[in-house]
Structures are given as C-alpha cells and as structure tokens.
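The chain that follows stands alone, in the form predicted on its own, written as structure tokens.
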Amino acid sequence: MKENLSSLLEVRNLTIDFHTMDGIARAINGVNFSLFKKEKIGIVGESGCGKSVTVLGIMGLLQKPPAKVREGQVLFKGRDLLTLPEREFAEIRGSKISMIFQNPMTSLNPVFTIGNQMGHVIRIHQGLRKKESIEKAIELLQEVGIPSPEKRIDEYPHQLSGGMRQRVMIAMAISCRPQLIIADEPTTALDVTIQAQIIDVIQDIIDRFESSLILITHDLAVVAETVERVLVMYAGKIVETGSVQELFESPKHPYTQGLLGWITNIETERGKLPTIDGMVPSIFNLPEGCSFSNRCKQCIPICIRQEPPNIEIKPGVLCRCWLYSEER
C-alpha cells in the first residue's frame, strides 16, 4: 500500500443484489478497497464473478431494479457518491471519472458519426460550442494514435476497425482529462496485436495524465504487465489482495493459486492443463461458509461452517482464507 499517496477512491461494504423473478441474486458481498492517486490497480477473476457489477456499481450505472445497493459506500475525494442527487453524479462520472467499455460496438450509436458522438461528450462536460468541439475531437484522436483523423470523425462505427473503435472509446473517455480511469475488459474480441496495442494507449493515458486505473480482465498477462496492485474476486468478494510481484510469486488463496496454475505448472498429466474442480456456487444460494470452499483441496471443516475473515498476512497482503488464522 502507498502511504506516500493520498486515497482517491475508497470502496467500503459494498454490497449489490438483484431482485429476480428467480430470487434475491447476492451478487457483490462487502467489496472493500482502496486506490490511491497514481496508483494502478487490477481486479481479476472468473466470468461472472462481480469484477463488472462492482466498477458499474461505483459508477452508478447499474440498472434499479432490478439492481439495489444494498448498503456501503463508494468515497470519491471523500465525497459517497452513493448518496448524490444523479444529477451531481453525472457530473463527477465522465469529467472525474470515466470508463472505457469491453464492447465499442454496442457503446458507440451505430447511426451517428464519431464526431457527433465524441462531439456531445465533449460539449456536456466542457461546454465547448459544435466546432471548437469537434476540433477537440479530432485532437483526441490524434491522441489515441487514430491516422487521419479528421476523415475518422465523419465515419459511423461500422466503418472503423474493432481496435479503431476502442481508441475511440478511450478518446472519449480521456475527453475531460478525467482522475480515475476505469477500463472494463478493454481488450475483449480483438486480436493479441490489437491488444498490445490498446493496452499500450490506455498505459500511455494514464501515465501522461497522472491518472488512477482500474483495470477488470481475466488475462492475468495483462495484469502483470500493466498495473501494481492485484484483487482477486470470486463469487462477489474479494478474496486476495496484494501487489503484482507477491501474488505471481506468492499466491495466498486456494483459488488464486488455481488461477495461476496454468503459468507455474504447465506440463501436467496427459498433457492438460491445470483446472479448478467443481463448479462456482450459485449467487442465488450462497454457502454459510467459504464460498470457494466446495472446490478447495486444502478444505477443513471451519471452512464450510463459518465465512473467513479478511486476514492480513503481511502489510499490504490479504487473504480471505482460514489457512491462515490462529482460529483455525
């Protein structure tokens, strides 16, 4: 953890559920984190697990109903803006803070041009007239490493490759010259050479503009090349958190070292990869004890009665496992 730095975001409790026509979905349970100015930080974990619930959540973009936070707080610069007026909201989500989307296709309005879309971003948030505006986005563009940008800004998203779309998602997202970053799995269905690339803009964003990130992917190549700071989710919590160095050469949890057994093991008998085995617990019915604990080898019997508590191993490392408390 960087002392040296002052919080930008803390996340305390939250709690998310989804009121179905199955029952009540427990979603996110007690996501607790902290991010610090400058500091880059990644959230991984299998499908499903609550890595997009939670950052949705945090920017208030979540769909009520059937989505209700149930209780915590989401503090940004000491503001929760889980009490705000949506109005104040949307202010602080997109100037403050923004998000680059894992889909451009569907996030961009296939019947309007670039221009007009980054356009009224643009004028939104900096009140900038229709011209100034789109010579602002044309200049993000060129920003992003789009080649003739000023063609680009007259085309329609179909017209635009998948990874000239998401540094169009980046460019808006930049526009206002935001504090937190959010990128939400921003290299999904594009090709290992696009991906590089698109990671290499989203690193060249943040360190220019001194920005924070929070990065949410399950390609822990990527985490280990672009951030400092690891949380590892499953079934809604989060149950690993350290620093990029300690968790690829230390993992605590059972299930974090399941995730990285593919790097560390790969020959294996008959020449399969590593699996995690059994299935992920329904979200419609929790287990009272650990949630990962019907697919643990290192289960012991606390581990199905009671939840584990969030133990700090060392500063700046905690796992929510009973293997390491005394309780035990």
The other form holds:
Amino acid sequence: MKENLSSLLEVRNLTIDFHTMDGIARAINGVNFSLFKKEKIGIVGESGCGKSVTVLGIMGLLQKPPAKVREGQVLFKGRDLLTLPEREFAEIRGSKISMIFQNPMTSLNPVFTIGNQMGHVIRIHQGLRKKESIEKAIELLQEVGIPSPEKRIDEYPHQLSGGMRQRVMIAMAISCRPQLIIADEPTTALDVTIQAQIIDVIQDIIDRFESSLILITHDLAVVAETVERVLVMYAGKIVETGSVQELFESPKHPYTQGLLGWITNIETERGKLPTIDGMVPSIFNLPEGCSFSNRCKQCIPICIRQEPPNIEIKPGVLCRCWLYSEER
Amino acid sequence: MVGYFLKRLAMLIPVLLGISVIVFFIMALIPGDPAQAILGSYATAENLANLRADLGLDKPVFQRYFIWLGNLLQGDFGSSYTLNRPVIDEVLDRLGPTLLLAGTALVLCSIFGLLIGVITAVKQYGWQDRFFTLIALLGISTPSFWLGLVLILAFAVKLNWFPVSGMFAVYGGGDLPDLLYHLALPALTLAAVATGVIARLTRSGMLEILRQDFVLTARAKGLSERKVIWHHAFKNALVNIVPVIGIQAGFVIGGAVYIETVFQWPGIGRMLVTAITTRDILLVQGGVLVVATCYVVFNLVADMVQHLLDPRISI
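Having displayed the form predicted on its own, please output the structure of the form predicted in complex with its partner chain.
Next comes the full complex, this chain leading.
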C-alpha cells in the first residue's frame, strides 16, 4: 500500500445502519478502503450488498433517518467529510466529488431544461453568470459527445434518449473538474450497444481530467476493462480487494470464485450456468461468523463461529476468509 | 403551445352548452309555478294563465330552452320579476363581491395550503407534521357555515376585532382598509376547507417527489436543501397540485353561497339563495350559469398553468 499522504479518499471502518419499522438493518459493516489520486477502482457485488449505500454514505446523501452512520470516517484529502457542517459538505458535492447515477431516465429533473440543470451546478460552484454558465454547459456537452449541443441545451430531458441523458449526467458531473467521480452502475439501465459508448466516455473523461473513479457495477466485463483495482462486497463488507488482474486470474475468496465462475464456464462448456446456492443472509439478522458461510462450499467450523479477519495474502491483495489464516 | 391553448378554448363551447342544458332543465323540472309565486295564493286561474302566456311558460319546455338560449347568445338573460331589472345587470353587480371574496379565499388557501403541505412533507412524522396535519384535517372536516358562525362569535361578538357582517361599514366606510376589515373573516372561513385539501395533496405530492432520483441528483450537485426543496421538488409537485387548485377555485365559489349568507356578503351566492326561495327562475338560471362559467374558466386557467409548468403535457 502506498503512503496515506497520496491517498485522495480514505474510508475507515464505515458502518451504516438503517433504523426501520422491522428493526435495525446493518447495511454497511466496517468498510475500509483507500483511493489514490488518479486511481480507478471498481466495487462489485450482488444487489443489496451495500455498494450504493457505501458511496451514498461517502457523499453524505443518505436520508437520515432511517440511515445512521454508526461509526467510521470518510477522509477526503485528510478532512473527515462526515463531521463537516452541511454547508461545507455541499460545497464539495458536485465540485470536488461528483456522482453519476444508475438511471438516466429518472435522474434529470423533468421540468427544467438541460441548460438550466447544468447551469445550476456551474453557477453555485464557480460563481459564473447565467450566460457564461450556459456557454460552459454547451462546451461540456460537446466534450461528452452530444451532437449540436447548442440546440440540446434548451431541450427538456424527455426529448433525449437514455444514452444522451446519461451523457448529460456525465457532463454535469465533470462541470467543475472534480477530483473524484463516483459512478453508481452508470450503464445498468442502458441498451447494450449504448453501454460501451458510455463507458468509453467515462474513461476518456477520467483520463483527460486526471480524476479518480469509483465505479460500481454488476458487469465484470466493464470492471475488467475500466478499473485498476477491485473491491468485492458481500453483505455490507468488503470481502476481497486486489488488482483487476489478480482478481480475475486467481480469485481468493470463495464468493469471488463463485462470482467469476460463469466466465470460465462459458469458455469451456455449454449447459447449466453455475450459480452460488443459497441466499444472502438478511441484513436484519447477520450470522455471527462469516456472512458467506451458509453458502460457502469450503466452509469450515470456525467460519460459523467467528468472523474472519482481513488477511493480506500478498501486497495489495486482501481477503476476508479463514481459509487463508494460519490461526484457524 | 398557442395551438394547445386555442384547442382548450374551443373545448369550452360544448362544455358551456352542456351547462346551459343542465341549468335550464333543472330549474324547469323542479316543482313550483313562477306565476303562482308572483301572483300569490289568491290568484285566479285566468290571471295565472295570462301571466304564464306573458312569461312564455305555456310553450313546450324544449321550445322554451331554445328561446332562452337564443336570447342568451344575444346577451339577454331575461328580466328578474322580483327585482324588476335585467338579470344580467343584477348578476354582474353581484359577481364582483363574490369574485373578490372567492379570489381572496383562493389566494389564502393556496399560500397556506402549499406552505403547510411542504412543511409537513419535509418534516414527515415530526411535530410540525403532526400539528399541521391535524389543522388541515380540522379544516377539511369542519362545515364552513358552522366555522363562520364560530368565528363571528369569537372574533366579532366577543373580541370585537372584526365586523359581524357586510362588506362595508354603514357609515363612513367604503375605502380599501374598510373592505379588507370586512373581508377577513368570510375569506378565512371560505379558505379553510380548500386549505386542508391543498395541504394534504401537497404533502403527499412532495413526499412522492422527494423520493425521486432527480432530487438525489440535485443534492449530489451540491445544492442547498432549501433550493432542492423549493426549486427542484416543489416545481415538480406543483404540476399535479395546480389542477386541484383550479377545482378548489370552483368549490370556493360554490361555498360562497353559505358564507355569503352567514356573513351577509352582497354576492351572487346570497342572490341565488333569495332567487331560489322566490322562484325567480331567470335570475337563478342566469346566476348559476355565470357561476358555472367561472368554475370552468378557473379550471381552464389551471390546466394552462400546468401546461406551462410541465413541458411533457399535451393533448
């Protein structure tokens, strides 16, 4: 691991609960990771594992209540965002850290024009006048590959296709040259043909602006070609961290192995797709030991009794599994 | 945009025709003989028959409708026999005070209703939510004539803050402060129900909108919470609330009938009540037609405002 000094974002022991009518849901349980300048990381894991909650927690965008950050720190350039007054936090949102959401169809406000919505963010963070902000918005739309942006700027979201709207979201996200861009499943809601274009746009922007990227996705192919390092999440914990190459070549955690199982399978044989048997444990009632123990084929007695530690298998490769521990 | 508005205006014609049919036949079908009402119970059969012929009441009802409609189209609403003056003059004289009362009530209920709705939505389940939701519920469920009487008793009779009734002071009144002074209680009473309805609708609309993705986007852009709520969420919620305000405008004009009676307000509502009890059929028909037209026009305006707010709506 590199020195703390060069890290842009450091998440320490982030723990988030949801206080609901049915009880307390432990959505995020002690998430630790750091992100360096210009680094691109991916967060993968199945639905409900806490990927989105993690990044919304970083952005301070969770509704509180029901959400509650029980403990942890989010250090952005050494400042803990979670203890910042809301006003100062709002200044960082959209300017230093910005976010691209999953569904471009619903992420833009239907009653304002594209120019109006982009103008907002440019004006509040850069203090430009209305006319200048519109000129800037047109420039940005051009950067993300929207044809005839001077016409699009006066249109409403419903006049644009899904891919175009996601480009607008990206243009809005980069309008203040953020140091960190968080993309929460930016391609999930799009057609397959558009997905590749959007990923290209994001990659191009990140490289040109020298930003860091946190990419959340289900799509392992996107992970493989976009990011440098991957965090695998399961039931609110990061179970494995490693470089993309390491992860795809030799997945360590049994869950990661299961997740990657189908890729090798398609190459070798036809037939039934391999699945991971069983269900994700309820976050209202997490097991005492390893959260994955009830589905794990390599489960050993200690897995059920005690939570596995985060073990550094080799530099930069961390895995939360008893199989790699000498203490078992 | 202009095409849409023209289309909506054209759609007014069949609606108004339909209203004229309903207004005319309801009055024609209710029991009671105008000739009898005019001449009193000791009139002879011969006199009654002559008067009916004079008033055109001896003709078949359909023929009477078309005569009435034909006259209407020329601006002739007939003549009120109890007041001995043209219906149109009387109705227009009375329309002003009613529109003033209803308009003030509408402004009040829109401001309070929207404000309460947004506050209760933003502070969902907080004390503000509970308190104002209770107030809104009380507003909806209190009969307005009763509320009017209670307000008169409390603020006019006991506390002496406001006048008991009327539009101007009998001696020395007539200026704007005097008018507002007289307007306060009836306008508040009239606004109560509509405030509750608008507040509850705004609350649910805002709650729905605040859950939308674009609100999260607005927050992620770094907008202040106030901007997120009043700029991004409220304008969206308003799209669905504006038509309801239009409908409330109609109810407010209808509700003016009670309120004008309770507060002795010289408006069209009180005129109608008197006209109905004296079987002044032409006056009732003219009055109801004008009130109904106001209702339709308010709704039209609301639809147009909705159209301006939401670029997605078109017909």
